[in-house]
Each structure stands twice: as C-alpha cells, then as structure tokens.
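The chain that follows stands alone, in the form predicted on its own, written as structure tokens.
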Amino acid sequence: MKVSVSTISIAELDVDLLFVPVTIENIDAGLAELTAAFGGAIDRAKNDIRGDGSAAIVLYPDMGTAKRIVLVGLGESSKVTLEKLRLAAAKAASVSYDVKAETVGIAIPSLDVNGDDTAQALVEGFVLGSYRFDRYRTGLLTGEAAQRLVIQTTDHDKQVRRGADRGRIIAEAVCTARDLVNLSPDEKTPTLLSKAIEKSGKKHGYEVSVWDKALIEEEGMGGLLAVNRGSLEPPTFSVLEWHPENSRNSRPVILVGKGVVFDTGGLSLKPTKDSMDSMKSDMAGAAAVIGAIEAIAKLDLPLYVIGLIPATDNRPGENAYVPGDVVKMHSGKTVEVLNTDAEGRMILADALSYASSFYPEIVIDLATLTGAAVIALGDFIAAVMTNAEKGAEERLADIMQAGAESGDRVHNLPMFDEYNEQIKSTIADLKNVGGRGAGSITAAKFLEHFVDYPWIHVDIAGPSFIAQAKGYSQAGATGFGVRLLTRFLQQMSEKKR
C-alpha cells in the first residue's frame, strides 16, 4: 500500500472514502467545519457519534471531493491512546475494504499526542486492518484492500511524514510474519522458510547465513536434532545480521525465534480439534524475529542486531525422539525427554546457548512455548521472563513498556529458583517438562539453564494466532511480537544517544 502525507485541504482530498476521527471535545467545532466542507449528511450524523470508538458511521456527503466520509468517535481526548487510534483506523480499513476503496484519506485528528506517534498509529491501525490472507481463495472476493492511503494535515507536516512512513515499514513488518505463520505447513518447510529468509535479507538489506544438518549436528545441537529425528525434512538454523557502520552498541542484541514449522507433538501426539490443528503456527516466534529484522533494516536503526532461527517440524515417523532418551545438547547439559510435545523448549536451549558466542549484550527469545501461557493470560497478552542478572527490574520495565506503546502488550510472570525443582531429572541434569503447575514457568525455567547473559523469554502462545477476528487482526496470524521487538529496539537505540 503506498502511504503518503497531504496539507491539501480536508475538503479538497480526493478520495474514495474519508476516515475523520472525532473527539468529544471537537465534535461541535470539527463537525461544524466538515458540514461547511461536505454538507448537512455531517451534521444530521452528530447524535449517532459513540465516544468508544465501538461504531463506524458512513455518510455520503453532498459536496466536496471525498465520495465517502467515515466518522468514528475516540472520545475524550485526555483518554485517546496510540491503540485507541489503530483500532479506529481499522474500523475505517474495514469499510474501505467493504466498499473496496481504492484511495483513503485520514484526517488527522487535534490531541495532545506527538505528530509523528498519532500518524504512526492511524497508519499501522489501517494497514494492518487491511490485511487478508487470501493466497489459497479460488474465485472472487468480497473485497480488496484500498491501494493509496493519504495522511490529510494541516500543520507538523515533516512529524506527520516521519511518523506515517514509520507505521507504514513496521505494519509491512507484521504483515510479512503474518503471511509465513498463514502459509500451508508444506511451503514452509525447515528449507523452504530459510529460503524465504534469504530473501527478505536480499531485499531489505541485512545478512543470511543458513546453516544444513551437517553444519547442525557439526555445532552439537542436540536439542534441534532430537526433534528432528521423526521428520523427513532436514533442520536449519538461520542467522539474520544486521550491522550497520553507525551501530551504538558493539555486543549484539540477539533475537531468537522459536521455528517449529509444524508441530503434531511427536510421539507425544497432539489431539487434532483446537490444538494440533493450528500448529502452524508454532514457528510464529520465528516469523516475528524475521518481521523485526525487516523493520529495523527498512528503518535503518543503528544498533547491531543477530538473530537466530533454529528451524524442523516434530513428528512422530522415522526415528522419532521417546519419552525417556536423554538428549545431549548444545551446551553440553543432558536432558531427559519425558513429552515430546515440549519440544520448543529443546530447540530454543541449543540457539540460546550458542547465543552466548557473540557474548550479547541481551537477549530476546519468541516463543509459542506453552499452553499454560494461554490459559493464564488469554489471547490478548504474552507472558514474559528475565533471569536475575544485572538490570532485572528495568529490563522488564522497557519490554513492558514497549509492549503498552506498540500494542504487542506483555505482563511479567515470577521466576524463583524454587521453580527449578519441578524440572529437576532423577538421571540427567534436567528433564524437559515439569508438570501441570506453573508451565509456563517451569519453561522458562528450562530455558535459563542454558543462558549466560541478560535474557528476556516472551511466551506469545495466545496472541500470535486467533480463532476469531479481533481488531486489526483477522482470523489466524497477528503477528505478535514484531511491533514489540521493534519498539523495544528503538527504545534501546534511543538510550544510547
């Protein structure tokens, strides 16, 4: 979708459909200005305004150059968020798709929010409200997306312009992860995603190094190679790199994305009816790291960024991996396997462990690791973690913070070391699951064995994959995680200053 930024008057705009979003504040100023622009429609509209921002009003006006002006009501402007503008904007993307618009206008709207964050939201809102995934629809469809979306302002003109572009490349983002978490378990095979790796690195710029199974089992990834074993497809593990000259940080932050590109559970066999058959998804951690590099590299953020993508399916043929092997891993620990289906965890450790070679500054796994996540948090937020090391507090401050600023929202879950003995293996140093209790946790927990650095785990099993439209996601992918991972990076990189 092409974005660009206006100063032409609101009634001058030529476009298909209008999105004016109103204040309780501005609706006798700003609906009296619009009638003048459009005409009575405006004005006979004022008493159906909700100030929840819960209904789209569609009026056609009896003059100016707008065809369709949509109204939504934000309420008070003291009380409008940046997510309270992504969802009004959605509803406008909704309409435009329904009438199939092909060019939008957005006025944007009077509040005590910077330019370039309101422009920023009201973008990310629209395109990502926009989104379908209809690669595998055969005839014709109901709507299309709008093909020109046009930032209407009147003053803070180069704000609005940096803010609108910078919705523009991170929505893109999402939409990137969205389409690889969407796509048929058979095109995304271990290859075939570090293939679509290699090119998203080619075409936005960054670096790609894709290791094979023999490359794998070179390194000792025994986590990744256990899970491995009942698939016929090989592993991969993928290394993103982005490092530009002006990078402000000279240890990497590394990225890690769970790959799990399907999961039946192994031996340890999913039941099919709302588990196995969304399993897709399992590499949705994956497919937010590869959204994040994209972002950053389109952004041209200055900080060096590495991220890893251990990459198989887990299933239940060939030699498949039994509750009861004890698999060595990366690092060197053994662990003793009694599910099979806890087998992100398995491949995470190895890509955390050999994190710890680039000596990371921090590091950031995504992951849909647990249902227990799901059951405690919904699908609307992600569970996070950090180990105890240095700048605990204030790390889970900025990811939280990052989260309450990007609409990837997240809520911190404990970690005390007593947790450790719910994983605690008669036979080898750790076993792979420790109960029913606490999972998520005790996941985590697993995890920071197999760390040596600052680490933040985010658990994003409930938002990165809906049954139902919410918003500005549609059923299936949200891609979760890559607005978070974005803003935590930006946040970062302001720091360092």
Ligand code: BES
The other form holds:
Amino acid sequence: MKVSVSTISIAELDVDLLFVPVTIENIDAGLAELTAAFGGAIDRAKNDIRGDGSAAIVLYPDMGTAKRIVLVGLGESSKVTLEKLRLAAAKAASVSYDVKAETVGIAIPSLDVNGDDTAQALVEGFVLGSYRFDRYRTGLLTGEAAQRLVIQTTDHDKQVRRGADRGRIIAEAVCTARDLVNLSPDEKTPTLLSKAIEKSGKKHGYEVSVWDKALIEEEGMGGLLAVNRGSLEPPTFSVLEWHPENSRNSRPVILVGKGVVFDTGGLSLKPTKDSMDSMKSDMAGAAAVIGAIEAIAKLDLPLYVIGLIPATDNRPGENAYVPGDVVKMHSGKTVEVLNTDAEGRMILADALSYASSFYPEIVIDLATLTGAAVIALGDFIAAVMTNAEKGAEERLADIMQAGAESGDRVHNLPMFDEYNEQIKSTIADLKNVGGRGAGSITAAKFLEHFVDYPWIHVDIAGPSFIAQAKGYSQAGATGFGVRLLTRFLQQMSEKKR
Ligand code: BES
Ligand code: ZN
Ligand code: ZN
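Next, give the form predicted in complex with the named molecule, keeping in mind that what was shown is the form predicted on its own.
Full complex below, order starting with the chain above.
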C-alpha cells in the first residue's frame, strides 16, 4: 500500500473513502467543519457516534470530493491511546476492504498524543486491518485492500510524515511475518524458508548466510539434528545480520526465532483437532525475527543486530528420535528426551548456545514454545521471562514498555531456582520436560542452561495464531513479535544516543 501525507483540506481530498476519527470533545466543532464540507448527512449522524470506537458509521455525502465518509468515535481525547487509534483505523480498513475503496484518506485528529505517534498508529491499524491472506483462494474475492492511503493533516506535516512512514514500514514487516506463518507447510520446508530469508535480505539490505545439514553437523547442533531425525527434509540454520556503520553497540543484539515449520509432536504425536491442526504456526518466532530485521533495516536503525533461525519440522519418521534418547547438545550438555513434542527447546538451546560466541549485549528469543503459556495468559498476551544476569529488572521493564507501546503485549512469569528441580534427569544433565506444573517456566529454565549473557525469552504460543479475527488481525497469523522487537530495539537505540 502506498502511504502519503497531504495538507489538502478534507473537503477537497479526492479519495474513495475518507476516514474521520472523532473525539467526544470534537464532536461539535469537528462535525460542523465536516458538515460545511460534505453537507447535512454528517450532522444527522451526530447522535450515532459512540465513544468507544465500537461502530463505524458509513455516509455517502452529497457534497465534497470524497465518495464516502467513515466516522469512528474515539471517546475522550485525554483517554485516547495508540491502541485505540489502531483499532479505529482497523474499523475503517474493514469498511474500505468491503467496498473495495482504492484510495483512502485518514483525517488526523488533534490529540494529546504526538503527531508522529498518532500517524504511526493510524497507519499501522489501517495497513494491518487491510491484510487478508488470499494466496490460496480461487475465484472472485469478497473485497479488496486499498492501494493508496493518504494521511490528511492541517499542520506538523513533517512529523506526521515521519510517523506515517514508520507505521507503514512496521506494518509491512508484520505482514511479512503473517504471510510466512499462514503459508501452507509444504511451501515452507526449512530449505524454502531459508530461501525466503535470503530473498528478504536482498530486498531489504541485510546479510544472510544459511547453513546446510553438513555445517549443522560440523557445528555439533545435536538438538536441532535430533528433532530433524524423523524428517525427510534436512534442517537449516539461518544467520541474518544487520550491521550498519553507525551502529551504537559493538556487541550485537541477537534475536533467536523458533523455526519448527511443522510440529506433529514427533513420536509423542499430537492429536489433530485444536492442536496439530494449527502447528504450521510453530515457526511464528522465526517469522517475527525475519519481520523485525526487515523493519529495522528499512528504518535504518543504528544498531548491530543478528538473527538466528534454526529450522526443521518435527515428525514421527522411521528414524525419528524417541523418548529415552540422550542427546549431546551444541553446548556439550546432555539432554534426556522424554517427550519428542518438547522439540522447540531442543533447537532453541543450540541456537542460544551458539549465540554466546558473539559475546552479545543481549539475546531475545521468540518461540511458540508451550501450550502452558496459553493456559496462563490466554490468546492475546505473550509470556516473558528473563535470567538473573545483571540488569534483569531494567530489561523486564523495557520489554514490558515495548509491549505496551507497540500493541504486542507481554507479561512476565517468575524464574525461581526451585523450578530447576522439575527438569533434573536421572541419567543426563537435563531432561526436556518438566511435568504438569508451570510448563512455560520449566521450558524457560531449560533454555537458561544454555545461556551465559543477558537474555529475554518470549513465549508467543498464545498470541501468534488466533482462531477468530480480532481488532486488526484476521483469523490465523497475527505477526506477533515484529512490533514488540522493533519497538524494543528502537528504545534501545534511543537510550544509546
Ligand atoms: N509447539 C508446541 C507449543 C504450542 C502449543 C504452540 C499450542 C502453540 C499452541 C510445542 O512444541 C509443544 O508441543 N510443547 C509441549 C511441551 C510439553 C510436551 C512439555 C506442550 O506445550 O504441550
Ligand atoms: Zn512440540
Ligand atoms: Zn513446537
């Protein structure tokens, strides 16, 4: 979608649909202005505007240039949040999609929030709300996403332009992640996924190197190789690198994404309904890392960032790893496998242990790791955990803030040492399951054994893939994590100014 900023008056803006968010305080003045431009239809709609943004009113004006007007109430202007703006814009996006509006205008409301943040949130909400995954549909589509979005403002157009650009870049990166997660599993084998990463690197200007199975063997990534044993497809390990000359950090930030391209559970086979049937999304962590690196490259963020993506599927093939196998991991530690469905931690542990060779400033991993995270926090919030290395409290505060501001919300779970008891093995250094209680925490405690740097673990099993459309996400992939990571890295680069 092309996004631009214009200072043409709303009366003269030539668009198929003009979206006007209205705050309660601005109902009288704002609607008077609109009535002057578009006629009495606006005035008559006044009493139907609800403050909570729950309804979009569609009008066909007799005067003015815009063909349709969509009004969405924002409530009290002092209580408008970035998320409310995104949700309001998503309402307009869904009307635009249904009526196949090609060009859409958004009139920027004047709020307490900064002009650029307002513009960013509106563009994010609109672009994300316009997203549909139509790759596999044949025949006529029920709607069509807008091709051009014009942000209309009366002043501060420089700020607004900056925010609008940022919003477009970030929303497009979220859509990259959504596309990858929504893709049919047979189109994203580890090799195909790594090809997609190479293509993304070329397009967005970051470096990519892909390890094949021979290299993975040479590096001794026993966890990744064990999970891959039941597969007909070889694993890959992709290394993404964004290293601009003006980087403000000398030790890299490393992002690790779980890339299980399909999780059957392996020999510890999952049931199909409400379980295996959504496991094409088990590479949503990888998708989020790819999207985030695309975004920071396009935003030209002055930070040295590396992405690591171990990729394989998890299947019960003839040679599949079995409960009882003891695996020698990349770090040299041994793991007794007691459930082949706890495969995510096996491949992440190797990537986290390899990350150590870069002496990273911080490592963040994103993974659809445990069903327990969904039980704990539901479908909309990811679980975050961090290790006790120095700066733990600040790290946690930073990621929570990034979550709240970006809309990819997270909440923390504890990492008390007692949880380690649950993953002690009778014959190896660790076992890969921790029993019924606190499944997300014991998974994180497992990973902690492979980490010797400041580290944040984000379990995105809940919010990465949803059964029903909500807000600016359709059913299916949400692209969760792209905005969280991008915001976190933006904050970090600001702090280093
Ligand atoms: N990919 C799943 C976790 C998952 C569950 C993601 C639901 C998204 C939605 C993971 O590999 C898994 O199977 N975890 C097991 C771990 C258990 C065997 C210790 C789980 O959560 O049941
Ligand atoms: Zn699994
Ligand atoms: Zn999995």
